[in-house]
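We begin with a single chain expressed as structure tokens, specifically the form predicted on its own.
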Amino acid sequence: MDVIIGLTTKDAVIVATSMAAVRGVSILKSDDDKTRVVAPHTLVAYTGEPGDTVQFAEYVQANIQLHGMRNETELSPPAITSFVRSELAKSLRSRKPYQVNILIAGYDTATEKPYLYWVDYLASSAQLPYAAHGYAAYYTLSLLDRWHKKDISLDEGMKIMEMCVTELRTRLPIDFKGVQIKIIDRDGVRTV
């Protein structure tokens, strides 16, 4: 029962992930980080089968870092999303497809724009102003529909994210051990 929520503001992206690693009815870990920093200004948040998620996230992280070292350049969030989508599409046609749903949040320093991409295990991809995976989508998308505006400030975005977390605490039947919130902006990735 993973929770992954992301939303864009005027100059940043906010991502919240649950901290519980759950298998069936058992909580295995209460401080799990379901994100990976794949580039200085790009974060991947993932949910799905435990082995697939970590392996795929590490694979993406290593390949993007390798590309950066070989070409001495940072990939933009749209380029990283294209790579992730391509790799998921390749695995989908193999005998062992990855069961991974991903949010890619980034800030493009060249265009000075925040990006949020929703990618599912079938390699579908969409750029969205806000997104959610897991059980969070059932409870938070209506709040995001109602309160998210095009050019909101970071403070307004944090208030909306807090409303989403409060809604999840109220309505989800499990304890997801709180959320870890990360902000991606022109200064890079930081935890709040």
The other form holds:
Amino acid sequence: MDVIIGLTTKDAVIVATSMAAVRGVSILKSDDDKTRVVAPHTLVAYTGEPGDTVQFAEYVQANIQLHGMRNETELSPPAITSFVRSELAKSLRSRKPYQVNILIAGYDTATEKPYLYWVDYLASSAQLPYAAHGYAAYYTLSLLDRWHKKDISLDEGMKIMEMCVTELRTRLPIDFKGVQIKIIDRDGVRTV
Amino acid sequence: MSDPSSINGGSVVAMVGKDCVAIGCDMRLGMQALTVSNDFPKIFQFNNAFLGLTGLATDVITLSEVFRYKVNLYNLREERKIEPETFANLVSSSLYEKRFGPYFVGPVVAGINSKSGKPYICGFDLIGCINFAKDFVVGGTSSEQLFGMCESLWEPDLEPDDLFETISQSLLNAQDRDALSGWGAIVYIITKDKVVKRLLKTRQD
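Next up, the form predicted in complex with the partner chain in place of the form predicted on its own?
Next comes the full complex, and the chain you just saw is listed first.
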């Protein structure tokens, strides 16, 4: 019942991930970070099978960083998504596929545009204005449909994100220990 | 429920008219009943051929990339554009290559042969069996509804404008009776020297 939500604003992407690490009926950790920074302006947030998630995220992170060092360039968010999707698609038809659902949030410094991609474990991908995975999607997408608009400011975006988290607190049956919020914009990735 | 070809939803249809062809698709991407995106077109252009891909979204994306790669290589090797008939055989053999671990798709090809000017449409099953048709072909989760609509609206030798009306009404009324298709539509009307792409306004439920 992990929560991951992402939404784009005029020149940034806001990503919220729940801080509880749950195993069975126990909460093992209440400051868990379900994200990896794969490039200076791109963040990957993940949920899914424990073990697969971190393994896969760190695998793509290492390969993207290697590419960055070899070519002395930063991959754009669409290019990173294309790479992550192809790795998941390869894995899907292997003996034991990675069961990882992913949001890729990035800021393209060349075109000066924010990007949010939704990728599931089947390697279906879509570029979206706002997205969520798992049960959180059922509660938050209706709110986002109602309030999200193109080119909103960062403050407006944060307000909408707060509405989503409040809704999840009231509706989800177990405590997800709040969310950690990361913002990706022209200055890179920062936690708030 | 977990049938791969109806997880994400989506439909395509292609029709033949008088010296023209049309191909249309919906715009939905879903996960079961939840709609994830309403901007997921399923028609891709490869030179003179148009390919509509329905089924499992991951395979729709993968195959569109595979065919882009193969058609680019064809262009370099042959130094000419690929014709719809040739492209249909490329689709067929590429799908049959994965006979015992198939891509879960229902492709449709439409186009006009640039040499002969003859309209061409065909459909496939997931392992590449070609279904050549002189009238119309359908694919996707609302294929049954599309068969009904096409069967009652289509007539031979429609002019481009009338063909547009026929294919649009068939697609729109079929997808309105399917929970897994809809949320927008795109229709291409292809004549020998012109391609018109139209975005249709549709119900948003």
